[in-house]
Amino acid sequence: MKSSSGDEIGMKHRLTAWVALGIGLMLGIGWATAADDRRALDQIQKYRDMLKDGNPADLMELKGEGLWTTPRGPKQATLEQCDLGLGPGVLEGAYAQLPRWFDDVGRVLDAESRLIHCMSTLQGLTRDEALQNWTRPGSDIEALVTFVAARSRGLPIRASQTHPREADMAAVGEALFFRRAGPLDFSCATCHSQDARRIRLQELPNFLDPASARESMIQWPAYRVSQSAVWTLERRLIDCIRQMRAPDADYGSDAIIALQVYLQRQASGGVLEAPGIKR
């Protein structure tokens, strides 16, 4: 019996040692992984920094400028009289105050939907023509948004708060941000309401923290390295909804615009750097 008891004690000691060793190895792997991830993130940031002096989005900005000044459509007119909220043809600071209320359409519009309105009224293009190939790299609408956004570079985000409907849209956007839906039961807040969260090597902004919200929002529209294309904020939100497996959001829908109103208010005061660079 003594021998058996001794064997049991010995076995327990060996098991304890193996468990301790296993935990130590797992912790070591965890530390190594964290260190590796940090190095990878540092390398990604260095890559972004190198691209800043030659951001591929600069080419989209130039294309957008050409589209802005070139007569097009049945009316053979330019977009130089497009009113983005600060008066016909005024670009400086306009993007920094979008989305906003427009009396002439009785709606809150973002940059995309306002540009579509101008392309329709000034140039005679249909909505489908204005949005032609919007999901493909180098689309006209994304080039125009990039051009318009770049004219607010260096200016602070000042979400418009001059009309009651803008406050309503901000409230709707906040509700949508926290609303769980779809087969995954996800909401925007699932990924974007806590610090130090990421998907693979993509750091996720916490939009409940104004500093984190500003750091993200000042970059849009942005050249996405993983897509080799410039994306506007609206396109990014539509794709986020797709990734959550929720029903597809319509381009320029009130839901997408409401989310932008809320996010812009969260990022108020951030100085625009658009077009930026994202993963």
Second form
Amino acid sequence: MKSSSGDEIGMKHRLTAWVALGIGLMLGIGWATAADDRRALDQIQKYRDMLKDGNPADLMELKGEGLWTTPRGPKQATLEQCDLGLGPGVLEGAYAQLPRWFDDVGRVLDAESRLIHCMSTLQGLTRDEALQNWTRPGSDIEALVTFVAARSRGLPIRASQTHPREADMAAVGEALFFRRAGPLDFSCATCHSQDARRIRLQELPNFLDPASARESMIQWPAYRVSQSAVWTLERRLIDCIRQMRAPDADYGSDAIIALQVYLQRQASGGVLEAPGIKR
Amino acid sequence: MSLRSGLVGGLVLAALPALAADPDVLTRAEDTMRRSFTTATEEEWRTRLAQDEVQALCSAHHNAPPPDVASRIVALSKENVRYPDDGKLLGNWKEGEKLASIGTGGHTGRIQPDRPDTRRGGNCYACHTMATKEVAAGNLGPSLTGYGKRLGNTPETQKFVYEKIWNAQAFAPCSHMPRFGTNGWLTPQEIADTAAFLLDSESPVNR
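Given the form predicted on its own above, produce the structure of the same protein in the form predicted in complex with the partner chain.
Up next: the whole complex, starting with the chain shown before.
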């Protein structure tokens, strides 16, 4: 962060401009009052199409690239030797095969937790430093994941299936997907196990249906219009769990990673559009 | 651990018909949960993350319980229904209308908790079409437009609607609908007000 503060200021101005444009478009859509809610959903698609050549997430991708290539931390090292599963420094297609088993840590990791690992081992940053401001728009971890994911754009989702613990995590992820708890009895399946359902006017993916799962998963990390910010999948899942009235799940925890393994398997073969655009 | 007893109790009862989930996997899923919410207080564990027997059964069966499990869930769900102090199952539909739109309240944790005084509602519109003037209605549940007109505002329908909102699983085991009364999310009076919103002839649901 210290070495890229100038960059960051410029980024903020550009993001502000995008946010202003986004809000303007949203007001124009007026979805909450539309007599025909189908029309509102079509407008989101139109908004997506409009932004195809200029997704605000592209700026996060640039910021991420800066963080990847700039020497940082006590060791003043870049992340260019980070091994995301395909060998040190191999970015092409790395995101598409995550989460995966990593021998060196003896765990299945997602992109977020692997990047935190690299920031720790290569750069000497603490976990708190690596995760600085992760709940706020424009955080370093969101930028890095966006950059890494974009290097898998156009490639099919193919979460690694080489280690038995990966299959184990997929099974646990499925169990967690159906695990109901809390004062509203919610599980992921409450909202995401039927076709063509909505909360209010918000369309819900059905993760039991591969086509629907793909449509959703190819977009992450995504610029979220409602948040005026790029969110990674991990950030999104932690917020889903919060909305279910559960306490905060730990960042990089096995529950969140297991859910991702399950969801990426459901969406297997979906061609990544990352970074995408979401409500 | 109450978490375990709920799950294990559920699994013993559910042992004969095939579970949707492998019991070993369910055990590992519980261990995973314990490792993944390290900042949750014991109170939060008990009220927000640990499963009661019905939750554990529905989870293990992916919300499609075989007949004997379904009967067990219905029996459990009929227990401990409480009614408003004045005994009237139909309250004020105008209060019910407000509750149907309130989707806030009850968020915990540090990322974005609600203030303690944030009002909780039933948030019915998240999942149901009700009064047609509210177009931003979800469709996870069936349309309830004209519900009172269709069912009639009789003592029997009042009792059914009240008890359905109190605990939907007394009628539809593993329904996705929250058990608003059993879980203490809504008070008996709030449930009576919501029932009135559905059944009262003056309510916009029926006009």
